[in-house]
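Just the one chain here, laid out as structure tokens, in the form predicted on its own.
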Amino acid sequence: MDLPLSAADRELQQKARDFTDQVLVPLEDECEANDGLTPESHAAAKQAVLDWEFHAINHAEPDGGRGHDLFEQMLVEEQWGRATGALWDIPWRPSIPLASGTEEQKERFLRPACRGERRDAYAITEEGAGSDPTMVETSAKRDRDVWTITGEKWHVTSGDVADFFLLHTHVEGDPTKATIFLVDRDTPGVRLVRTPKYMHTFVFEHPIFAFEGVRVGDDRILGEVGRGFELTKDWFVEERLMIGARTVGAATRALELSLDFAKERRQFGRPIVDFQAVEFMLADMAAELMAAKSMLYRVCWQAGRGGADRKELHAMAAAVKLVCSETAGRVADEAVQIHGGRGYMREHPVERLWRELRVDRIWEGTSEIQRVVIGNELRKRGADRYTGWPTE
């Protein structure tokens, strides 16, 4: 069983690591004071992502991206996700799905955006419409040559800073007919709703659009009508293992910090990692984290490089970001108990992961979404996929 990382896994692992404590970090503070990133700081923040070579990770070099595999691009995404205020956002990756567009498609909206000169976001979450994406309510009518769009789009991740969006509708309202129209946020009819607060803290904001009587073309729709659900289930994997891997990158950092403050932190003459209680606690943390990142190796090593196919991807993603995310939860709530006062305390990167590290129970699929995945592969094929063991 050949375990260890590559000498060049390794290498980008490194790169990733220094990426985040040199351009990331350092801008957590002044995330965290003023709810997000003035324009300077974004802007040379852009431009490292670039210097960097760290733009679009996931898509083909011929398209622009860096060509990483899904193993790679969580080596990289785990060392991201230690920094706090969602910064991980900050080094684009344009929605997977793009990759199926056409080569005039590729051309408006992949390319561009894979060079940082546009910037997508995606689109399907409704105020009737989570877990059930059937329950979508957005709509395309065809009249003639022309697609009619009307509905509301919330949780629009980075929709601030997008200018193209991937929109999931249903054409006539049916369905089975689940489509993606690519539409740019200038098209007349797209309306800023509002821009809710949430509890964390995030680079970038997840407003509210308005799509009323939106009008494109044909050439508008990505992939083919009828084909919407599958692209989005393409991205809902990719984004769940993504979120398995700064989980654990978070985790992690929890853990050191939680680790070194036991160390220095005295109470009746001793520092408290001599206490059982903690010691116990960061034991606990450590088990479960080792566990957790296991399994998202394996798993990230599977999509990458072992051949798994679409439907194995699926079924093991959920199981990925469910383990990891609670994992991670867990860890970032002993860590603010390990720092005590300090760990309540916004300046403190703990409370910032412990406040932050919540949504990932949620988005891309809750928590409860996973297990029903996981249920279903169940009931289907048998247990194997969980319990087995590669053999390639």
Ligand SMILES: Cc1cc2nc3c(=O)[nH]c(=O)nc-3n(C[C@H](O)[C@H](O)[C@H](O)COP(=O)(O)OP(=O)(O)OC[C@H]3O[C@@H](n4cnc5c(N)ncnc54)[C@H](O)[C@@H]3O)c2cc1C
Second form
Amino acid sequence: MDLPLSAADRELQQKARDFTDQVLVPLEDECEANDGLTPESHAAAKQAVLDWEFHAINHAEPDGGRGHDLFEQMLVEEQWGRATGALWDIPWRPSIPLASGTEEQKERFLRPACRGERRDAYAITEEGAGSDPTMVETSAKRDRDVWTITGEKWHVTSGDVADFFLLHTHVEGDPTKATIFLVDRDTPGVRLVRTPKYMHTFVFEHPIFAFEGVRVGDDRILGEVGRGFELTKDWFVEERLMIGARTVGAATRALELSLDFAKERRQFGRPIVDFQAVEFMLADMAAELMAAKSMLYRVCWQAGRGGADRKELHAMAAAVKLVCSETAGRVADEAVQIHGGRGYMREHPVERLWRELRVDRIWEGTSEIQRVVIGNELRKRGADRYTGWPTE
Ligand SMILES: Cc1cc2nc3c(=O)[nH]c(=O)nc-3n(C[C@H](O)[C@H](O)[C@H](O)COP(=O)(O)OP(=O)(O)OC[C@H]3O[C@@H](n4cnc5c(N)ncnc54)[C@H](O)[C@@H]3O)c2cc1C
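After the form predicted on its own, can we look at the form predicted in complex with this ligand?
Below: every chain and molecule of the assembly, starting with the one above.
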């Protein structure tokens, strides 16, 4: 088995770490204090993304992306995940189904999005449709050459800065005809309903949008009618692996901060790390992180370089998201405990990590839904994807 990172992978990882330390982390206090960044800070951060060549790391170079495979993307996102305030979302990663567009769609949506001139948001969830997307009520009806779309989407991440949506609809209200439409934000009938506040501090917002008789042509169908769920699944796989990466990065920072603090902080005449109760918390954090990270690297290796097929990846990405996000939640909780009162102050990164990691057990499929995916795989194909090992 060949475990060490190559020189090129190490270099990319270090560059992502430097970007995090030099560009993202210095913005954390501003983001927390103002619940977001000023337009000037946004503009400077955007320029930094381009200068550091971290735009569209997930898309092919001919489309203006950086052409990184999933293993490289994971190395980068693990480092970005160290930053609080979801500042890791500043470097834009246009949704992967955009790569399935026609030449005209790529020219209009994907390529400008890779360059940072446009930004997308993926809108699936509705008031009545969350874990079960077959309950989506947003419908698209065709009359001659025009489609009319009506519905409402919730929790549209970065909807405040997006200028187009990947909109998950059901043609004629039929879930077997799930279809993604590319809808410009300024199309008549697109309306911002409201922008709710959430538990975490997030550099962008998650608004609710209404689509009221929005009219588009056939040229706005991504893929084809009825392929919507497959495209959304591709997005889930990539996002679940990247959640794995970011949560491991975030939890690693929480562990490092806790270790430093425990060595320095003195109570009862000695550093608190000398108390076995604290030392054992640190030991659990390190051991659990080692397990989660080993799994993350292995699956992303298979995804990026090991030739894993789509079904295999869907099954494994669910396990990665489940284990990494749940581990990170436990690690962050222990980090707060080790920091005592300081760990409860918003000005401290461990407090923000604790609060911000909570959503990783909910979005892109809750932990329960990841278990449903794993359970289906076990029933259909057995345990090999999880307990076996890839061979050449
Ligand atoms: C901050 C944030 C950002 C988001 N961004 C986006 C976005 O950009 N685009 C988008 O489309 N969506 C987005 N979402 C939505 C997110 O993906 C959903 O919230 C998530 O999938 C859960 O759906 P739900 O909230 O409707 O919960 P529900 O589906 O109502 O679930 C409620 C509870 O029931 C459990 N449950 C449901 N079904 C089962 C089952 N079969 N077995 C066991 N337990 C079950 C769930 O696990 C959960 O505990 C975002 C959500 C948040 C909080």
